[in-house]
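The chain below stands alone and is given as structure tokens, in the form predicted alone.
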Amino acid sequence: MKQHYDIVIAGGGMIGTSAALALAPLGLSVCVVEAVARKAGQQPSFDDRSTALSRSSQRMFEAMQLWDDIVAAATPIRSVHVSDKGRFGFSHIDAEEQGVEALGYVVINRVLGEVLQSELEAADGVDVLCPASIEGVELGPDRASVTIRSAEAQETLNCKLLVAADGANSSVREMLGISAQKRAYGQRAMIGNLQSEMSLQQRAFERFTSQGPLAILPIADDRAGFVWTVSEQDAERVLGLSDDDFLAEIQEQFGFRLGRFSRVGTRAAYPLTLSKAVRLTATRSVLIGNSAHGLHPVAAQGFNLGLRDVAALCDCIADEARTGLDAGSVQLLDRYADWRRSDQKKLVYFTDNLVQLFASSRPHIRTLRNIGMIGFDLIPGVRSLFAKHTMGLAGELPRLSRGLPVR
């Protein structure tokens, strides 16, 4: 292993790795730093959930030529259907509709790991640390210092720029003195796949409910993968449920448009935070991911604002890098920051008032939610403008997420 690299990247999970292969093609040392061996059975990044890929985030990855081997596993979503359970109006949106060939792409967390570890394996100038953990920061105006102990040693390797990518409780942020805001939502997302008897047909379902939002996504051999909502103090009793009672659970709160659920697999369950870093840079150091915004699941938006974190965080490296300065700069350090802030804050405010919206029983709100829905369907311009930010195509988009190399 070198001493000194131009960008340490704090976490080797998805979003640790993609800005690792992101930045590849620039000519820059990299080396990532993983606690987690790829395959332990706790790589929370690596396991049996599903993603929904936004078209930006396809765009991305056909940018960084790893779009043939994804799609090749992967679910197109090409409308989704929104309904309130017990409450008049629905709203869909269509891909067709829309002038693309699907609105995203649902994809096994595992699969697309796979696909991500192989081709970071074969990457030029990066190196990988893993299981290895960062146990301190020191930050200078000329680099920042990582001590890193792994089970041989333990070392201190420089660089001119450290990214935290490593979650939302995110060890390196408070290493470097950043914040976060967090707010626990008092609920549990069940995740898991089971058998519809009618075919999804490439249809995405969100169906909001008195627990939560539950989720039905496309999924590879005409499954259908879950994430369902629920409140912290039913938690354990549902994740406890036989497979036959579960489903009739899920069946009651979800109806029969596709049909009887039958074959449930493996459930698991996480709690839902909402996190926010006070700051997203401190001296020769930045957050991207879920370091710098840990997101609902409701609209399935954290991983691709992830993605986009690390596009624009590639475009002011290579911007930078033409006019000579290094990658921890101020200039772009501040340029990361004013441009991510805008995106990150309306994800952020969009997921947390969907899920507030929704969980609110009082009549007039509930009588709001079905004229907004109807309006949703009725009203010119409101679902393109809709699917435009969902698919994470508004704004001032990075090259990788308009689909161009960054070089």
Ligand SMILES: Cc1cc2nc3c(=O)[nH]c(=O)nc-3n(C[C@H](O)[C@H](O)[C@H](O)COP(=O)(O)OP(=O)(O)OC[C@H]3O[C@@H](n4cnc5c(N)ncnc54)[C@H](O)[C@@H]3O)c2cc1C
Second form
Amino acid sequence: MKQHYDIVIAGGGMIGTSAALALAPLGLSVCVVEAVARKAGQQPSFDDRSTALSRSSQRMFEAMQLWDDIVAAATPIRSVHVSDKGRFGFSHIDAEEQGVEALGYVVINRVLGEVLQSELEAADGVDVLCPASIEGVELGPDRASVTIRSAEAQETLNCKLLVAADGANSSVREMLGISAQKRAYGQRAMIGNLQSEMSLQQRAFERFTSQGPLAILPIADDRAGFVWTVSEQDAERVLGLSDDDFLAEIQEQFGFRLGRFSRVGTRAAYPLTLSKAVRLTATRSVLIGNSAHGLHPVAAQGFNLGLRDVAALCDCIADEARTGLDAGSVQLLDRYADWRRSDQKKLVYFTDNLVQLFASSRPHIRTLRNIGMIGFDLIPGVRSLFAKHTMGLAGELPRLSRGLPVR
Ligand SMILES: Cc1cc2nc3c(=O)[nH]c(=O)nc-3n(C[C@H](O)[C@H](O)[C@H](O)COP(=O)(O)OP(=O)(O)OC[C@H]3O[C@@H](n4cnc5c(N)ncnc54)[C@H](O)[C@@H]3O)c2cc1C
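Now show the form predicted together with the named molecule, given that the preceding structure was the form predicted alone.
Once more the chain from above appears, this time first in line as the rest of the complex follows.
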């Protein structure tokens, strides 16, 4: 292993791995430090969740020449159907109406991990230290020094830029002295997959229930992935239900729009917290992905937003290299922070408000909600604007998010 790198990335999960692959063509020396071994079966990022990839994420993976491998294992979403349990109104967004082939693609994190991690092993200029964790950071004007512990040894790496991609409970963020505002939702997201009597036919469903949102997503083998938000108090009970009892409860929440549910797979639950780092940079260091922002999964945006962080960082680094500045310069960090602040703020606000709006049982809010959904459905311009945002196509997009090579 080398002792000096241009960039050290803390965390080789969904975002850290994507960042290393996106940076590779820039010809910099990069080291990814990841705490959990790839084959451990317990990799916390590449697990059994299904992730809906937005259009901007698709474009980014196309530009990185990874899309063919990803799409081979992904299922397109041709339409999204949104409903409110106990009310008649519903809304929908359709790919054809938006002039796109698909609104997004669903891929299982573990499968995406196989593609990204295999590519990383073959990438030029990128070293991976795994399993190893970052235990200390020292920041100086010319370099960041990172203390790393693995089973064999403790060592120090120096770099021009330290990228924190170690997730929502980022210890590197704390080591950098950056605090995060956090608010627990008092909910857990229950995930798994099941068989529906009728085929989903590449349709995704979002149903708002009194407990929280329930998303049903089309996945491989004509099965349905679900993300069901339940209250913290009820989570253990729901996790402990027999398969038949679980199916009966989720069916009662969703209804029979897809016929009868059967054959539920293994279930897991994730506590949900909104988190927002108060700053995105410190001396020679930067936050990306969940270390910068942890969102409620209601609108399937967290990873997509994190990929736009990666794309913006790549633009900043590529442009600075042209002017002869190094990867951790103050100018670069300021540009990155200014660029990303508004997109992150909008998504935090949007997802949080969606959760609060649909959680309310007050009659006038419920009526407003229904009027909103009808208006949303009748006015195509509103739908297009909403679709543009959820497809990740709004605002000033970095090169990779537009499907262009980083240089
Ligand atoms: C139920 C659920 C459904 C979701 N669905 C979607 C969706 O459909 N679409 C979407 O866009 N997003 C979705 N998300 C959000 C998405 O999963 C996250 O935004 C994404 O996983 C964040 O990736 P990350 O790499 O930033 O963090 P993480 O996935 O948390 O990865 C962090 C990595 O850092 C490593 N690490 C931690 N500490 C250290 C250390 N000190 N040293 C070295 N390594 C360390 C960890 O082992 C891990 O591999 C969903 C989230 C949930 C909970």
